[in-house]
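As a starting point, one isolated chain is supplied in structure tokens, in the form predicted alone.
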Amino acid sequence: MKILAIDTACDETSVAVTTGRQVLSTAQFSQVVLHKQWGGVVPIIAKRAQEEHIQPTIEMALKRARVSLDDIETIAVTFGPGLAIALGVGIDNAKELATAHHKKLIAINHMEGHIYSCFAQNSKGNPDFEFKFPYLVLLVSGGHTELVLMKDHGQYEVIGKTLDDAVGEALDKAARIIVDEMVYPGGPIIERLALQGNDTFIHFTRPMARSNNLHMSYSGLKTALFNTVRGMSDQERVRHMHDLAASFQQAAFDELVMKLEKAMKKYKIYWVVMGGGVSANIHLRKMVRKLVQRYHGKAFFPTSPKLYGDNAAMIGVAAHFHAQRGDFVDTIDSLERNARAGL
């Protein structure tokens, strides 16, 4: 089965086409740049950029993938979580789509695309291997992080979550704070930073490592790096950048690493899989990869640096599960956005 898999959540707009969990195609355009000079996503820029770029890059995704409509059997579209009027534009055209061309309808939680990234195998079926339920997911995006007891495909659980704000919300905050700047996304920026930095050079709280349960907090630690920053002249902050960053970087995955290693030992699962934009970031694997090794278990991550932040190939692969169960949408028209769509 081929799948025409359509992504618009946010900022990105995403197509792809994908046959079980190979991805046969790709094409994007991301608007990152005009949002830069706002240090954030303007919901109405995000809409008009979605509007003028989705039919392009569907009929790109087509063309490098070497089919045409008539081959495609289903549409996939993200119907949530996402900025409502961004996710509007991609259902709209998926509906289109299917409805003009006698298509099935999947409709996916973004969220769990982005589980799949970390299953995805391209165009040569690679990389193989099979699935070993079941496995904790630890999902950390700039508007979630969320930690996922994984059961089985389509049975998620999930067990413990930020209280405030997400991981990536708060390294794009801090990269803010710590630079003065409108700068956006921050999370790369205090990436880059903190490779020069010493990430003792401040010891920031972590606020939940006391706690019981699995959730998160963020909102106290982006406080924090603020009231310091406040208690530095300009020339301090700059001369101290990488140190701050660092230090800022280092509390916020501790946090992370904290949580899952609790909930390893809570359920006795050492099979691991980590996906979402934060992910990305090549100190948070290598402190998760060393934690599951401890254990003896496996961690799994986004199979390509495409697949790292939004992408519709990630939604084409979860679709193939739902089809697998015939889990399609029942009437298209029905279909309809959820911004806060858990999973």
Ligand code: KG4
Contents of the next structure:
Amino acid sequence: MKILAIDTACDETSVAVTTGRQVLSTAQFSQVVLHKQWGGVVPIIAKRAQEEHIQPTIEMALKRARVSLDDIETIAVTFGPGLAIALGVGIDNAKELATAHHKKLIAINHMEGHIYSCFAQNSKGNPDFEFKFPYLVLLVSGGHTELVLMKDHGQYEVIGKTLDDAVGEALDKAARIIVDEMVYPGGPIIERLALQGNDTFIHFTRPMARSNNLHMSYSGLKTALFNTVRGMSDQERVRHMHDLAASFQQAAFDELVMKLEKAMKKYKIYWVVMGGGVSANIHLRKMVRKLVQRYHGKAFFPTSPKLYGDNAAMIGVAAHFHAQRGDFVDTIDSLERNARAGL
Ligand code: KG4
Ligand code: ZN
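Let me have the form predicted in complex with the named molecule next, following on from the form predicted alone.
Below is the entire complex, every chain and molecule, led by the chain shown above.
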């Protein structure tokens, strides 16, 4: 069964053709260049760009997979969480396609997609491994920071999350404080700067280190960085950009990894899945791998660089397991976006 998957959760127009866990093709229009000059995603620009690019992106994905709509059995689309007016574009197009071509429709949670990015295979079926539940999942994106227990396909329990900002959001803000008010996205910039920085230059308190629960927090860390930089001259800030980035990044990731370890011990689960845009960070993946190795566990990350950030392939892979459970949208009209959908 071939699935045409669509994700328009935020600032990427993304379409993929998948079958089972295999990704047959992907096509993507990234709006980063459009939002960059504003220092973040501008909703109305995102909506217009989604509308403009959705049709050609669908056509491109089909062409790259060398299939036509006749070969597609099911349309899968992200219903949330995300930017409401951007989500709406993908949903409207999915509904139109499903109606006009008599296809079944599956609605997928964007964060569930990020989990399945770690289980996606290329068109040759690699990497090939069996599922072994339960998994401990760490979701790290621009809008979410969550620890999730995945007991089976479609069975999730959120066991910890950020009490305020998401880790990606914190990195984006940090880049604005350290580098320039108008940079976006900040995560990759902080990663690059941190490579040549001293991460002990400033010791930021790890906000939730003393708490016994599995929640995280980033707003205090951001304020601490802001106050540190405010106390510096412009020259000092520029001279220590790398050190500031390295110190902040280390504190932000310690917060994650500390809570991940706590969850591993509490639930005695050592198979860890990490998805979402921040999983692109090599240093974070190293930290998680090292932790998991200490417990003789296994770490699963998005299976290709294309799957780190927002993409539709992960939506198609997640949809395959919904299809196996017969979890289709009942009536096409009933599908609505849910910008704040939880797992
Ligand atoms: O999953 P994603 O692409 O979109 C959301 O669903 O939010 O995540 C975007 C986030 C942004 O905050 C971005 O700065 C961050 O992922 N990010 C990174 C890296 N690449 C993207 N953070 C740290 N290191 C990176 N290399
Ligand atoms: Zn995302």
